[in-house]
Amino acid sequence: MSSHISFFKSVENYVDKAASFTEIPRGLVEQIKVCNLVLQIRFPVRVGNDYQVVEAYRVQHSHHRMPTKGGIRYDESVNQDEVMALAALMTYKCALMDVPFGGAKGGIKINPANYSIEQLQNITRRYTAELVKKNFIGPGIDVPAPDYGTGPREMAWILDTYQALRHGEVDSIGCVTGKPVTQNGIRGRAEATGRGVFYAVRECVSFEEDMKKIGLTKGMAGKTMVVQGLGNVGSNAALISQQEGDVKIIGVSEREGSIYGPNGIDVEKLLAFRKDTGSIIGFPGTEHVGDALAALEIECDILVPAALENQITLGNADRIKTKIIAEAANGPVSADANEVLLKKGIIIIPDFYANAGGVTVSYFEWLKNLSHHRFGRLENRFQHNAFERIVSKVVEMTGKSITEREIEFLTRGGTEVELVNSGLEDTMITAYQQIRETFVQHNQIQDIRTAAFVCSLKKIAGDYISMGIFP
């Protein structure tokens, strides 16, 4: 994260400090921090009429729950440091919103770009076997998700090959999750991250407290906010927070450059216009305002960093001009840039927290696939007959009048997704809740972030030591 020190460093360094807020042993924490598991592998792959050595990797960081849980990159950056650190966030972020997991990670040092649909299925097919044969994947062991570069396809990929090499398995489904909703996925999964994030900044500005002390009113609407990113998660957390939140789109920032609006940018038709032209940039009612770094020094309220690590450093950090930064990527802000931003007064909400909607969903999806049926399958016909039962007697008992439509609003039971935005949108709010208390009561912790560690650090501490490891 820092120019000074690795991300995975910087990741630990967080820990030590939120440590020190607690009566955790020095010796525990020192077990919390360290990856338990490192797989490098090198595999060759035919690219034409030439082979190529792939670099991947695949790292368990915690086993004080089974099974570990995290994404597979495709990325030319992807090194051992950095799939470290992603995998000690995911410890961190899984104990933070009671998802039962310990933290894992993945990596394939490639840019999907520069290859075919059959050779990204050639990779990631024997990336996969690589993790059979190394028992580094399973539905009770290590469920890998989709990640930056890798999408349902891909876990799809990942799935059939699993099931080719464990035949049989009866939960083998669950090995896997961000799967297509046709191939055993769930309703909601694609845009659960970025879902997160807005039901995360909108429970950061519901606090009439908190926002006084930064300048902002208690509320998302009319809020102004800028977007680096418009991946999967950029792109949902914008069109989320536009059409639920009543947010002001004012920036937005891609590969190919930064775009402001002061009259506000609809971001659906920034979505088809790109689609259309392969760019942000000449978007009508924008100028174009710099490089993909450029957005972020645009002032406004809110701040979504949805691309990747290290973003923000001490380079941009005092020319960084917002209220709230939502951390939507993993690591977007470096180390020594945080403390810069803190002393400004900007409330950072911590990557590991705001960007766990995709975990939590991906829970979601795994006990889906352990129960081998869809949410509501069972409950949701029973439901509508009770509540029917129900409405009829109101009715009786009033002599009021009711539609057709209105009883069938009233009766029926929800549908996957809104299941599973529902317990989303629970577990969100529970999380913050939890961090805030934390952060109220220890007078001497002075970020959301250090309270969010404190508040995992303890959990996965009671873990272990109700396991014996630690008496």
The other form holds:
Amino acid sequence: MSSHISFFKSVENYVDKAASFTEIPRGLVEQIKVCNLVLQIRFPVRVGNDYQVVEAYRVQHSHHRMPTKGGIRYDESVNQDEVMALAALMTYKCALMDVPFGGAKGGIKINPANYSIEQLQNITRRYTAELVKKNFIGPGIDVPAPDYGTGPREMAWILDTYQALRHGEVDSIGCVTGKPVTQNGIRGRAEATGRGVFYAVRECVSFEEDMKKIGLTKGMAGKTMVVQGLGNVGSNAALISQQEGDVKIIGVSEREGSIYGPNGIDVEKLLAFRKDTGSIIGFPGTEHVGDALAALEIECDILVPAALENQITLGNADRIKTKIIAEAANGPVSADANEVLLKKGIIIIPDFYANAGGVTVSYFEWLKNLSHHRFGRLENRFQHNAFERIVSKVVEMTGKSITEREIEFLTRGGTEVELVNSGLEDTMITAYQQIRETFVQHNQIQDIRTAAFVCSLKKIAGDYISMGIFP
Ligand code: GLU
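Now that we've seen the form predicted on its own, could you pull up the form predicted in complex with glutamic acid?
Full complex below, order starting with the chain above.
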């Protein structure tokens, strides 16, 4: 994360700082910090008439809860330190959200744009086979999911490979999450991380006293937002913040550069424009203001870095002119830049809370897979009939008339996506309230990130202690 220390080391430093506000024994903190298992694999892939050696990883950071859980990223800059740091963040993320998993992460060091779909499929299937060989995947062992550069398509290939090798295993569909809905996925998973970012920001800006300190009023409506990265997370965070939070998106950046639109950018239209033209540059009503990093320097209320780690560093921290940063990506702010931004009074909603929506809904998907039925299937009709009886009784008692539409609205049960979104919303709100309570109660804790690490650490330490390993 910083130019001086590694990404993993910087996560360790955050944990050490948080641990100093707790009574957790030193040795237990050390155990919590280390990676329990690190797998480094090299395998060949055929490209044309030749072969290429592919470098890949899977790290299981903590076995205090099983299975372990975390995405798989495809990116040219993947390396062991990065995967270890991301796996560690998953542990703290899951604990914070009360998602009962240990943390893990995987990575394949490739640029997916350089491979055909067939080659990507070969690489994904071979990687999965390696994980199976080493007992590094399974519904009770380690459950991958999408991350940067992967999506439902890759998850479907992983599931199919796993099932071919573990034929007849009754819970095999729970070996991976983020699958297409038609392949035992769950509705709402694709947009869950972006939706979670929206709930995180909405919760943060809902406290009048906190907003007053940074010169803002409470509430989302009318606040200006800049989003870096229009991948799955950034595009959904922007879209949902605009549609459900009435936020004004004034800046967006992507690989090709940054655009600024002070009168507001319609995200849905921008996404369609990029699909057609291959670029966000030239979108009507906006000006091109520089490269992919330029948008980070636009003055706004809420800045959402939703690309990769290390985007805000000592190199640009001074020029950041926002009040709130919601870390939709993992590790977008380097450790030294973090200090600069805190001194400027910026509220940073940390990555392992802000982007926890994905793993939260992955947990719902895994529950659905293990229970082998869709949420709501058993109870919806029963609930509908019960509500209908209540409504007709009320109508009878009051003598008031009611329309068919109103009856339908009052009596219907939740659809899968409604249940998923409400479970996600509740989880995000509860976690923020826990973090804020810790922050308010400890007056030496200066920032939300440290407060969030304190919450996670206490829960993980509690698990170890109740296992009897550390009396
Ligand atoms: N890759 C996502 C993350 O970093 C999702 C992980 C999951 O769903 O297991 O949280």
